[in-house]
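Starting off, we have a lone chain in the form predicted in complex with its partner chain, written out as structure tokens.
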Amino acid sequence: MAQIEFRQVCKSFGNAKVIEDCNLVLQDGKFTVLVGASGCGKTTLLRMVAGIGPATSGQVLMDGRDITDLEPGKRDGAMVFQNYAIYPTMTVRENIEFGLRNKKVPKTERDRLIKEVAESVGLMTYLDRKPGTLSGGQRQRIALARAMVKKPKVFLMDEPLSNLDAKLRVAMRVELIELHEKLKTTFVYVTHDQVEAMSMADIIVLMDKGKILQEGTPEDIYNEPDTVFIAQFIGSPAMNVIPLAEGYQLGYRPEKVTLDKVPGIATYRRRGEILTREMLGSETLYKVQLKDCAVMVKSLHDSFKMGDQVYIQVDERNLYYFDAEGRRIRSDKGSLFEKCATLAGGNNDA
């Protein structure tokens, strides 16, 4: 188990910053998943602590220990790449063994870990063969199994899932957080998926641009998101965001607007007409045209028709305001909302 920090880390590559200044704390034990756009610098963060990719300036530590030019062998962290990068050469069992016969691991040693390991990871009647031979979940589980078989003090991975079909995805989502579970090590996963982030995080990272926008744990980060760009980034449909007065800003989420037949009573309430309406299953996304802007609606009931007049309605608590630059405000909402509304020239136009 280990504690990762990063101090003042600046990459770049050539003339092309990827990181800025970074300073963060990946916790011992906890699942830190760094997400953000591609080219945010997610990645690049995830090579330094591997040691494949070398900060340009800045120091990374590992426990305390200054690790910025230690040799990726004796760092004591396993990785599993996007790809896998499976030795296409080699059977899955010296895949496991590679890492272990090269830091010298005794014969019966290595062969009741590959054991230990190919079981837990259902790879046992697999271990002979060579993975050319084997589906992409099976790849993915050698590359875990490659990785866990050294029993890492921190276990890093670059957008495992991307390369796996929907349903194998979400499996695979599961049984490493039971990994997790079961390893209590550090993970650091990078994805630029917001809802793997959510679902499998402890932590968020969220990042954009070779900075830190926010870090916290999914609840936080869906609930108190700190500008515009973190509450539009997190959730899916988008939180609908209007402009108001002065630049400033409304947010709400889809599925906090309820969506019915006749006015109701909350502060913010509209009529609208339903444009489009796509059946999920156990929900239904509507977009509805308001007066000036079109909203999207995520609603449990599905008997809404294209055409229908509706009216939509949503908490107090569930509206966020944003700044002219997108910065969240916080204090004295209900003034602010007062104040809009004088501006827009009346807004309950029920």
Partner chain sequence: MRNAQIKRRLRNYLPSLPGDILKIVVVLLFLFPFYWMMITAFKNHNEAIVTPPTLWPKVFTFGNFIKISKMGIGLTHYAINSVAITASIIIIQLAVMIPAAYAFARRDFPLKGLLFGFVLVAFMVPGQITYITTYLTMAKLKLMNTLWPQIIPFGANAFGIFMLRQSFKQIPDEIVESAKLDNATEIQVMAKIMVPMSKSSMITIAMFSFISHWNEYFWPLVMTNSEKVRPLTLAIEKIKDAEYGIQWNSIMAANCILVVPVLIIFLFASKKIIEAFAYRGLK
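Having seen the form predicted in complex with its partner chain, could you give me the form predicted alone?
For this one, just the chain is written down, with no partner chains and no other molecules.
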């Protein structure tokens, strides 16, 4: 296992700064997910750990050892790419064996290691087949097995599931979670998909424009977002954010809204009309037009129809307040928090 540390790391391509003054610790044995929109710098950080895109300045350390300028082959890491990067002319066995041959590992040891990892990822019956005869999920398992056979201290994964269909992505997410639990090794996983981040991570690092906006457990990021950007990036559908007077903003998650035909006594109550209705299985997603804006509501009840007049209600504990720059206003702000609560209550229709 390995702890990875970035100290004052910067990365530039020409005059363009991609990463600036990054200080981050990726914890030993954790499944850490770097998440953010395309171009936010997450893959750049991953490549620094792998040694295939060195930092412009600063240090990258593994278990306290400076690996900033160490060549990739000496870093005790294994990378799994988006496009698998497996050899189509080799069998599954030969793909897994390739790195071991290069390291001149004896044949008996190679055979033992190949059997061990093939059993772990369910490839034993496919060892003599070519990758082209296998499914996308099986080819991804080849890439994983080839990484596993090296016994690395850290697994580096760059959007490894993005080329799979939706159903297979869900299955492979579960497999990766189980694999991490079995290996107890440091995983660093890059994705732009917040669902992947929330479902797989022990720790999420949310990035934007080369900077770390927030890091924490999925529960922390979801329940305690620091900014409007984070609040709307994490969660599906995105948090409803509504302007209040004086530039303040009110937020609440679609799944925390109660729908009813009659007004209730919740802190926040608004009257509206259902514009759209989408069945999602056990839940139904509604778009509700209020007097001054439209909001999304995710409900366990599917009895409401388009055109229905309804009341939305949100308990006080599920309301979030933000300033004009999108920064979170928490209850420890005292009078400012109370002011926002009063402004939000002033919007009530019933």
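The term rigid core refers to the maximal set of C-alpha atoms that superpose within 1.5 Å between the two forms. Numbering follows the first chain given and starts at 1. Just so we're clear, the structure is a prediction, and the values are computed from it rather than from any experiment.
Student: For Gln249, does the CA position differ by 2 Å or more between these two forms when the superposition is done on the rigid core?
Tutor: Moves: no, less than 2 Å.
Student: Hey, does Ile177 budge by 2 Å or more at the Cα between these two forms once the core is superposed?
Tutor: Comparing the forms between these two forms, which are aligned on their rigid core, Ile177 does not shift its C-alpha by 2 Å or more.
Student: Align both forms on the core first, then report whether Pro88 has a C-alpha shift of 2 Å or more between these two forms.
Tutor: The answer is yes, as the C-alpha of Pro88 shifts between these two forms by 2 Å or more after core alignment.
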